[in-house]
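Here's a solo chain for you in structure tokens, the form predicted alone.
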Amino acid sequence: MKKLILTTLAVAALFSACTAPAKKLIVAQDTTFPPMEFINDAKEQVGFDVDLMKAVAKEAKLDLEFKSVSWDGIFAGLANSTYDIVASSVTITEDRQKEMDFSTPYVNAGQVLVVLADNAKDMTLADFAGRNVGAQVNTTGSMEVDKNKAITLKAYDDIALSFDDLINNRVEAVVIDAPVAAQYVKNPKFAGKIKIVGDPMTSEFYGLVVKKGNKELLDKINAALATLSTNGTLDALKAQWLK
């Protein structure tokens, strides 16, 4: 009888282990970057990257939990496994690729210059030598401004504050990703007060990010992105959020 009980318990334990729920993956986002990721009026975390990750999760059978976090420290959280994925308009760069692993690219988002609507003379970043230009801290936008040592970079953790400072003449321009710039130009708070000038300064691509060496998760994400690209889902999301 004891042997039967032990055998039964062993089978039950094995069954329980086999049916244990999959680990919920934490997706980190800096939700100050509309239309890519932001908090809507209903206090919901929404945007292109949110919908993209939900589509990836459905395709790859992943269980996700979204977290709104500060950009400053988002990669440290990935490195120490506080987060499993960063889906937050992260530009793929050589330096970042040394520290983390990127998915295949999914959006081209070059840096553009945003100025006051009544500014008719300044058309390039070089025109702002000796003046203050805003960008989000530790982004390719701030890196672009930093290349010109004659310009004073004012770095923001929350990019929305840079546009507040622009319309209040505390900075004279903002450098930001093209999709985000287009969203702020249309925002009722800023509409008619700011504009995008000139051509994109860079050609750069967003990727989803996982901890360095997490090949299993990266392979699942890339397989899902490939399917979403071929079945029209990715194009539909771009039409919904980026037009």
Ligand code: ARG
Second form
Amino acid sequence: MKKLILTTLAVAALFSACTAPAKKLIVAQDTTFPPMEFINDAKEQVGFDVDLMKAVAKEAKLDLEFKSVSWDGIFAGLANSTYDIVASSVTITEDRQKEMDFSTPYVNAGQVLVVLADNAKDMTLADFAGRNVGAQVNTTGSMEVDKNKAITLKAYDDIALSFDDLINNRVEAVVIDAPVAAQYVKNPKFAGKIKIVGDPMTSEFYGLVVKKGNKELLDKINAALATLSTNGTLDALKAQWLK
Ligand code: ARG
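Form predicted alone done; form predicted in complex with the named molecule now:
Below is the whole assembly, all chains and molecules, this chain first.
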């Protein structure tokens, strides 16, 4: 009898192990985007989007693993299921909505112009006609620069390098998401040397991204975001990371 029970238990354990594997969802981020997603001094992947995803995971009972990937190709990895979610300050655009599915918006982040500190404070992007302006490749920032054909776009895989080039006079301005610009301007390496001029040129919203058609996951994410928005968690994250 005892043996039979043990066997039954063993079979049951084996069965549950096979049928209900704890499937980790992989979250991809390009971690060159402080304070949204970056690698801190302790070499940990941190930021607003990391905390947001952890809060979503808690609500939706998801098991997550974070991965740092390069921005160029980040959506291809979602399309071929290398990972399940992109949480990387991705602006919701009509074109992207054809290729992938977005959650409800969670942060408003327009494009701003960053220039050397000694530039006039009323400069606009149009003033850089005939000059080099930096932006991250295939972002809404580079699209904004590209609209002005008289400007030479210098597209970077890693946006940090565009700020190095700015202070070394290899580009004359950088166009980038407002929260990230605010962070680079405060970074000890650039503080006092660069500044943001004017108001955001665009109004844009970030969404979490899943593979086109992954409704099951998207529904869970949206339900969790709704809860985090009404219970104050989203506002607390903004207060913590976006100052
Ligand atoms: N919001 C911009 C876009 O969606 C830039 C996002 C870049 N994100 C990043 N983690 N590097 O095009």
